[in-house]
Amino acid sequence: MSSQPSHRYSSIAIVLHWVTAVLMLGNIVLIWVVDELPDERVRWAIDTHKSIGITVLGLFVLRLLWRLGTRPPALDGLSAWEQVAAKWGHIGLYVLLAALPLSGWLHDSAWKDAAAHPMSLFGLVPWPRIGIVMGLEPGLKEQLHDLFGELHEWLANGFYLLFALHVLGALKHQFLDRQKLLQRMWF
């Protein structure tokens, strides 16, 4: 991994932002609408809403450990405030990648029912949930299945903020700073 400062970020760091984008907008859409959906849907619903989310922590892990051995492009022409907004909307952006996942599978480790429906990523991959939730005594768990997705939706409210930040800040320099940052994170 290169420590040396480039205008762009690696194949790889573009590779991971884009598919973890692409995967949380559309657990996003998914959980928007489910309340929509058929009754015959909403299992397959949640189901692939869970699948990606876990999906998107074994892929928060690579991007971490990614970025601890890879220096990311220098943010040239930024004013002092600018560089301390995105540095710290960054570290909130990956803070929020890690605990959305690990909050929606505590949330659905303490379900009541989860030892009846077993748990699979895509369907395909058996995974498993939280044991030491899972053993709880049925009150406790049914208190912290809770508290676990009222944690879940105020981490998703947080990361909806923090994304529309990003993406509006990213819109701003590039069109109206003329900055063209969105080339370092584009292939």
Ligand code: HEM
Second form
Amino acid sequence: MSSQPSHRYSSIAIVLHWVTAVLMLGNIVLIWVVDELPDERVRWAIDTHKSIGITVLGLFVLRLLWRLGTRPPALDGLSAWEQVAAKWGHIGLYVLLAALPLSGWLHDSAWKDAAAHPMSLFGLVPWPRIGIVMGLEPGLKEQLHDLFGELHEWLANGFYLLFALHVLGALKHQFLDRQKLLQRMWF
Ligand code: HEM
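Okay, that one was the form predicted on its own. Can I see the form predicted together with the named molecule too?
Full complex below, order starting with the chain above.
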């Protein structure tokens, strides 16, 4: 097995990968600690969570465009089943990068007090709610608020699982198989 990285990802792909990873993990930590924060910081934390989530969605769109226009380097040195697992793991992560922010945005748009608390990205740029959801009748909106909230939570659980497998897979190839896989995703 080769100890050399076969090919590197492009600089754009590397930046998008690591910025997205930091924002995703930061957003999860932020929402985990929200109950420990003093009352006056809670609103700020949830608003920042929403802003980071929308940023992740924007980066996801850029990443998808990049991915559709570029072939990533081949997964050389992996067995056939590992290549299949890596491919489906990556597809799952792409799906969650879109579905997590979208479900959060839907959940927030169905919030009964949404109109009284306009959204803005990092307090700088006004950001819309999803109009079709905001305009629904209050009883249905309340039900959808709960439903999208649960969906958001379950997608987050799916993300923890795929993220753990993604990191464990990368570490296995790096340290047990000595394939220098991480260098492919670094400058
Ligand atoms: C990077 C994308 C995102 C990730 C990884 C993420 C993750 C999470 C997690 C783990 C929770 C806690 C779920 C639970 O256990 O109850 C949560 C809650 C929540 N998220 Fe997100 N989220 C993302 C994007 C968004 C977006 C874009 C919005 C809205 C525009 C949003 C709005 C919310 C709200 C309102 C809650 C409930 C907060 C509370 O009242 O405690 N999220 N999110």
